[in-house]
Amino acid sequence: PADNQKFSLQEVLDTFKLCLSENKEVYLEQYVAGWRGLVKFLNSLGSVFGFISKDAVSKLQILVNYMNGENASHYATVQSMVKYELDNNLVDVNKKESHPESGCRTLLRLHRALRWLELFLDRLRTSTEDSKTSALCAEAYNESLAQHHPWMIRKAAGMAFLVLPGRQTFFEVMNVGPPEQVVAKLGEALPLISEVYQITEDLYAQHNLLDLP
């Protein structure tokens, strides 16, 4: 793939570093940029993760449209977006009605997938050479995304994970260097991703948004 399509763990690390404001608000622009990097990661592993990366790309586009739209000022941070959409009844809180593509709902789908990636990358970081990536990935999935997916998707995901490449391939895809450097870089990146995740999780919990239909 062309260089700008290649995944770079360093790039994702840098982006998530810029994600939080001084008072811990999450900048949407950086969040989207960080996710774009993660999509490159998913795509570089072949079609296995296509079902997640395609969905992520369409969700990112919805957010970008809001960020560039007439109410752009309200979509600067996750916090300002949540406040604006709730204040203006732009979120379908109980059932799907007229706002199936609200920013809050769209971000929630990405948020759940981010948790899965965070758990999976953390397992890769602490794994050994003979660890099975398929098992690591399935464990992370079952702890996170699986709870929100219908049976058919869970079944397809389970099959997809079985053909995952080995740990070495994952490490090469990171474009960082030898395995110990990858492990160190993941050790830097994951706490940042985790913090962004947790701040979003707490915000959504506070407004009862974690189960948006």
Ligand code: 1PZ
Contents of the next structure:
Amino acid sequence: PADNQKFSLQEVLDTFKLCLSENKEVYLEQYVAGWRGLVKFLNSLGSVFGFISKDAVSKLQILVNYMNGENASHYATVQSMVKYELDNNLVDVNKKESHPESGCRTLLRLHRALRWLELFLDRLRTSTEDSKTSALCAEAYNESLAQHHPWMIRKAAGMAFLVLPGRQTFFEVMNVGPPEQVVAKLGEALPLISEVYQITEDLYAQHNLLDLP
Ligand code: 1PZ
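Given the form predicted alone, corresponding form predicted together with the named molecule:
Following is the full complex, with the preceding chain placed first.
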């Protein structure tokens, strides 16, 4: 159907809800599905964001290839992926060598972007009618992802932020109804995203994976 490409915050919320197993493992399939929803949203904002969504899509594809590959069973959760790749020396730890596209390093890029999302959505949630989405977005970016990006990317990102739609349009694209409802939905979504982020962050910290090249 035509609205296949249409973003709904509810849908993303649902997939992030399904991300966590009973014992708090992160299912890769739902994680990737959650990101797919976000990419849809990004695409609906315009082609200026193409360079960002392209990178996200190519990283999702790397993960999907592992999930569908011969070692698929090890790529059920982030926890099983980390264990499998580390146990089998499939991760370049200090510099890019024979495994430049490990699942661990690929997911780390998305994980860092999830922190940006958390900060940005929280700013949107607590923003007022006259808030500028570009400023909210830039603040969230500078506090998170920017610290991992070289100058050129930071510049390009900063320029893309400038053409973000205003708060009202932004809320409309989320497809959840009037602003009060968007704010409520964001309040619902944030703890879920935060929990997935924190569990991944703790796992990566525990295994010393937070600086993978
Ligand atoms: C709603 C506005 C969207 C703003 C998104 C904010 C993020 C800006 C990120 C700009 C980076 C795009 C170019 C690619 C950079 C890559 O070099 C890095 C590192 O990967 P490596 O080179 O090491 O393989 N890629 C990333 O940091 C992953 C970025 C994913 C961004 C996904 C954003 C999804 C937005 C959802 C919108 C609701």
